[in-house]
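In structure tokens, one chain follows: the form predicted alone.
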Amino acid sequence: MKLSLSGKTIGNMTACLAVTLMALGVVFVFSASAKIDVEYDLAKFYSYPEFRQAVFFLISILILFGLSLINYRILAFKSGNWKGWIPNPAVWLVFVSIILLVMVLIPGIGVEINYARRWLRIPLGPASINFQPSELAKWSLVLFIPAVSALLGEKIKRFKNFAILCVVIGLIAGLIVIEDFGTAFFVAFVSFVILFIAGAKWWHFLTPLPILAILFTLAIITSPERRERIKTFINPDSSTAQTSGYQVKQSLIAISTGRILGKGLGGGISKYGHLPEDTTDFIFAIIAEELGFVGVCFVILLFIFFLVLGVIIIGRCKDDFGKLLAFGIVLAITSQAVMNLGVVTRLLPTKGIALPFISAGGTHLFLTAAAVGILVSIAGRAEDA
């Protein structure tokens, strides 16, 4: 008997999978935020990262299912002239992203956390939200490049069109790399892969390659912190291992002590001041310590299942824009997960890359949920002409 699933069923499975991963994130952000010497003051509810993440989780569910009801084709260009570009949401997101990326670099406006100015603080009465413009910039390109590529069609193979898109990508990546090398590299990587899949000729990519190589090299050699991270990655026993290599060392200790079944949910000790960024970039190490190899395999299988569902959605979609947009969303989420796991296990140099759905933070969770909502919309309408 042949089993055939409808597009809506696949979309619902994708949404449920994303919600499961986000719920897992809430559980482990709560576990990693545990304190043994602090009593909760519910009057300061929003000041606790674990409670904030629970609120972010509920809002993200609304965002995901809300966007899944909207036809993703409103993000496509209706015509090639400027009148067709003005109402397009992707164009405005790119424009707003560039403005916010400039604003975040201005002292007094951009908020500096851990020696990096990457956030804008938005006051909301007694509380405030730290918004990360680089996250918005990343997803704006994931929407913008497929829309332009689908509009151009075979014209994407012309070098002039490729060069114009490279200028947009270079401008955004260049603004991000000033304070965040990892995200800048990731944005450039995802953007160029989407362009390649859209039909750009391979030799076009050789043109900006020397420029990108020079810029990224300058970004490394002009930053003592980045040089130290690279040195520690190449030689973990160097003198810098106690500074820039401390996080990765503690991460590996947490992972190794988890063994097969882990220490049990809440039973880990790395979160008690041993592992920095335990609720954000290195939350996977907390999962490994508390759930062990079995839990690690479960989380990785969830991401693999997400990838499989994404590939099915891409394959069933009938229009070029939907295919490219679905590809960009799946690529961005799964490759970011791979990079985060690579950093946590010291397969890649340390960089500020969050684990999708699971790491603490409102900006990345809201925007990732929005992207999945669009992916679900594509799945439900994939077979439409």
Given for the second form:
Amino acid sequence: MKLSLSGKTIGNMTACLAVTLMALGVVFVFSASAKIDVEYDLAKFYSYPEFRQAVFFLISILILFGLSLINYRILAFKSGNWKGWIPNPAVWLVFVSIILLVMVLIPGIGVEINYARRWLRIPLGPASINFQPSELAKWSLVLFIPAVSALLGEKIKRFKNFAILCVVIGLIAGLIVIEDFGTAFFVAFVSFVILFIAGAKWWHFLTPLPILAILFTLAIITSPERRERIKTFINPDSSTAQTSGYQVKQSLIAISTGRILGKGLGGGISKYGHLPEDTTDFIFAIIAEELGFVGVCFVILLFIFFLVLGVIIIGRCKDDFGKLLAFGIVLAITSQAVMNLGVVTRLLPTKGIALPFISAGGTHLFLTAAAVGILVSIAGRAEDA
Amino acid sequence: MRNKFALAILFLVTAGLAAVGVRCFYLQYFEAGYYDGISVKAQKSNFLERPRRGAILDRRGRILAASYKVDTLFAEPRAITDIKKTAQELSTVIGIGPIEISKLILTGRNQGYIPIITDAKLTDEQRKQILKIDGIGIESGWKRYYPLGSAAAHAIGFVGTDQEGLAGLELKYNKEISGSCGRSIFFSDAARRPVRLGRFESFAEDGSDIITTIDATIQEFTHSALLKQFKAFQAESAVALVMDPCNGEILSMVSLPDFDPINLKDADAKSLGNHILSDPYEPGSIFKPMVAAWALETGSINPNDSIFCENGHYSGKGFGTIGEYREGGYGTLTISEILSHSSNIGMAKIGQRMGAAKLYEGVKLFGFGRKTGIDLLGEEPGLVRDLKKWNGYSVARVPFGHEVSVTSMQMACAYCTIANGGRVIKPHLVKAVVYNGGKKVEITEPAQTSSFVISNKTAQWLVSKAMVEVVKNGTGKSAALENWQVWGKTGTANIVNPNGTYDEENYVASFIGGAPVDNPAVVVTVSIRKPNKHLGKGYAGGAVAAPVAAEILDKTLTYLKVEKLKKEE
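Okay, that one was the form predicted alone. Can I see the form predicted together with its partner chain too?
Time for the whole complex; same chain goes first.
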């Protein structure tokens, strides 16, 4: 018996799954924000991250469904016509990303949080948003590379074309790496995988790899904080309260004390000042603490389900651009999830990387929702062509 | 477009997710215990609720010792991230300069607990604000209050900073009074503020109250009367004791020098001991009535006998030389006169008539040489040497209170026996323990025996004839009162030097007696050690101790509304 589902149904399922994950995020951002003796002053609604997250969630839903209505093919380049690039949103996004990435590095414009200048503050009345350009840059590449690859077709196998794309990726990753090693590494990784799948010759990758390797090694060596992170990953017991090792240790305490059934929703203790970044990068530890292994399985299965839907969408899509774009989106979201979960469970060294859909933060939620919106659009248009 | 590679890569991602799942299972199933152990230190805190220590009440329910709640404001430096900020915040709430607070925190030894204010009286608003500050906590505790201050310090005792009894009734009845702590484990946040209850173990159970035999009013009379004389004679130490002779209840108990039970830092180490129990001495003449009583009881002498007192010089082979306090001594004295004039030679002759065995038996029967069993710790048994070690000297000297050492407590009990018609009593300070706020009351008064040491007749003769005579015409005239017939016996005992010789300069001046003659209401014991002879005010029991006893008796009998003598018109 063959289960036959229409592209629209697959798209709707994907959208519902994304909304479920985001809703889960809202619940746990709220739970993880718990503080003793906090008295909410609802006149300052937007100053509480947990309430902002709920608002972000609603906006994200609008973004998701809004973008799913738009045909994703507007992101593709009109073949052979370089002038056709000018109105293309993917190109604009890459340009805007580069400009914002430069801006964020300028003291006074970029906002520093936890000793890293990664944010731009966008004043929106009471609800000013800290915007993270590196997030935008990541998604701009996920849109841009498939578009260029699809346009080039077999010509991507030419080294000249490959090199031009490498320069764009290198420029963006280079700008990000100054303040955010983890995201830079991730952006480079996702970009190159998309390029590879697009058909670039495997030995072409050997040329930028040494340069990137040197770049990242330098980035690690020059930063005492990163060296510390690697050190505490290799030798976790040498950590003190001020180091990242402390954070991971608290994360492991949170996860393991949740045991199989968890301490109950809202019943976690680690969020009360013990585990730093509990609403953002380490929110999974809070889920594991409060819902136990059962909750862990639930979250992981949701992501796997998302992956499966992604594979179906890729398989059903008939044009290379759509396939590549869908692959890029699915890869970006799920591999980021794996990295985040790897850090939280100390399978990987610490780096600041959010859990898609779930971690607190407007930028990442809006952009992830937008990406899923595009994915839904791809799914829904698999039958036309 | 490499479709298969795309699938492979996404499969790898799936494998990654699965790996995280496996890792979590490992952490949550196998490692849970290990990490639970690590988390205890930071995430759990023990909460100890200290119980109210029971009150010590006097016989009429007035408070002698009670606990009140105090708050201690403390800092936990290891939970403070920014000392400057913490100090600044705290300063605005409690009004102590931020620099002083920082200094306290930085110089403290215990990084887990540094008291900032130990006797804080905080309003609810302050309390709320303080608990918001990182690393600052409030601990509620108890403090002890003694309304009588130093006046009853030795009987009641005191507690240490941990509120555990260290002396007196506070120590003896510590188990009953102290109650038990309430224990529970709380989950706490990083600043160690409780988040919620982890495990509850027990509620605090308040201590039991105890009702003592002490009468706060009599205690005050006793203390003030004794203190006056203690100062006037620049004595080394002094004791006074008021007992109910019928049942051994101690109505007041004073030992000087005394101390302030809530300010022990400034207390002289010498002042802490209770001389009534822990300071045996050779009693001297106050020992005579017991010997006389036993001699009468055993038929060695008759009340109507007369004894030649050798005009103040009695010597012979085997017992050395015995003199009298009075120059020239006495001629022939009746038994009653021997006591009223306190003739040593007369007593020596009585001892010789009895013989060592009988004398020893009497001394032991009156309770000397062993503890009285009073419900306080630190009691000394005194010393009555074994009969085997007695010789002619002993037989001639024990009768006037030499060669034995006794405590004031033993003396008081012996006099109670004479006063109540010959019955042995057991001295005690506690009447009852009140458990659970009155739900259960346990009477702790010891059963009084009906065993008689001497007959009622002998006892009555001693009180109404011999010892009344002491006050009427003998050495104890200054104990006489207008409204009641006082009876008693004075003593001016030599103090034995550590080398065994007698100190010729210093004495213990004593008076033990009671009133009225029929059914005495109280027995008062007063002993003043080393009154300053050079003040020229005298040093004998009659001069130093008897007036104190008179004052105590006068006030006590008035207070107790004991029927006064009918005025002879």
